[in-house]
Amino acid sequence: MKTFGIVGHPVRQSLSPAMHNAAIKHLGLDAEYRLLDIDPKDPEELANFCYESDLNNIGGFSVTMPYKLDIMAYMDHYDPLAKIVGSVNTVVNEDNKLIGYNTDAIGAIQALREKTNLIGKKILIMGAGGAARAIAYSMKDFQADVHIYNRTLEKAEEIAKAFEIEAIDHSKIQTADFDIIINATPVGMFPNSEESLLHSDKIPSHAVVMDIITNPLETQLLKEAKKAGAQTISGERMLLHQAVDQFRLFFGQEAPVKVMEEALYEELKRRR
């Protein structure tokens, strides 16, 4: 049997199995997909999961906070676009070659096509992680019109120079006029679930906000969006679609997606 799984710290809380694991079951697949838990304390342990992956028959993993950027120094190989953003959140273990791709973007473009058109948008991402640089170099092909804002302003303008996009001030976004603004930081996450980027009179009321974040689903961001009479999208619609995407290159065939969004909704239902 192959195990996947998802690596990162905490885990606890993913949704990622309770998807995997009834596409893994419908289709009769001989594998297991599990919460794979790497303690950042130890400096050693993730190298020292990479390369025993082999040894512990691991097929493939998930790649979450907070190792989608130092996870790619372990990879023998890497997807374009996985190299280009410099962020890995899926490995594939090919003859023993550890494959580092990035789904993030294609979760993001899927989940914001179910509410708007993506072409020609102007675009705020607030964050300069992993999923944020992935989001913003996908959001190119759309011609969209791509602003970027991290509280650490260099960390911004460092993505801003390399994706020939705009770095931007706090100060700048109630007047700029956004038509889709994206979280993409662990900002308004659990258990810090009051704080909030921005508040409802920085929102336009034209505008869909989406929020990354899965923990709460309803961040305080999109309860503020709300407030301002906007559209909202919350975390879990990207985490499904990225997920599809991942397991179509765990095992080489298409994802049931139907079964997957199920098992997603029914869990969270669960831990209600």
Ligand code: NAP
Second form
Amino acid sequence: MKTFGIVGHPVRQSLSPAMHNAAIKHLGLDAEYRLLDIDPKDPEELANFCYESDLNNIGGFSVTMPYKLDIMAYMDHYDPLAKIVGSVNTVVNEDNKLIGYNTDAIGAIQALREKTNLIGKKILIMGAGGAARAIAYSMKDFQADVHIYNRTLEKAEEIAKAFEIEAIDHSKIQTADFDIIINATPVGMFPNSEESLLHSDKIPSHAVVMDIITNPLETQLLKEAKKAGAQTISGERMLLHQAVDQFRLFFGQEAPVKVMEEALYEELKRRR
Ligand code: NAP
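Condition change, the form predicted on its own to the form predicted in complex with the named molecule:
Now the complete complex, all chains and molecules, led by this one.
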């Protein structure tokens, strides 16, 4: 039996095992997907986990905070997208070689496309970390007018330069008429759930607002968007679609999307 799992710290709240194990069971695969908590206090633990992945029969793993950048040092190869985006959230053990991928970009795009067309839209991305970078890069196919805002403006400017989009400061996010607004920062995440980078009076009613935070699912930003009459997309939609693409990479076959979706919502209901 091959072992798969999620590497990060802490991982006990992860929704990934519910989705992947449901898909594994549905397809009758000889595999399991586990929590693989790695203590950041021990700098050698991540390296040892990677070096010993063959011994431990690891077929692949998801990577979450705080290891999406650090894990890159232990890859034998990267997928070009992971290299461009500069972070890895999926590792596949192919014939004893670790290959790094990034499925956040496709996850975000799929989640947005469930509610809106992206072509030619005026888009705001808030944040300049790994997720924001993946989303910014993936906008290149849509001839969209993409703007990026970040607390540390220089990081937004670096992404803007790399992906030919526009970096803007805080005053501009309050005044511009965006069609799509994406929060890719942890602002509004538990326990600071009352925080939001935008308030309802600054959100156009025609906008689609996506928050990629998964705890809580209805963030303050999404509450503000609803108050403004805008459409909303919560973080579990991106989580689902990035996991679907991960499953395809792990097992070399299409994932049973409906099965994974049902497992995700069942697990969320169980935790309420
Ligand atoms: P990251 O690399 O740590 O980047 C965080 C970004 O948020 C940075 O640009 C940072 O700005 C900004 N930021 C942090 N605290 C802030 C604050 N108080 N005010 C304003 N800006 C702030 O994180 P990441 O990996 O990109 O993840 C970002 C969020 O997305 C997390 O909540 C994560 O859980 C979520 N996520 C969700 C999914 C999903 O599938 N739903 C996938 C990936 C990530 P500075 O540059 O100024 O520090």
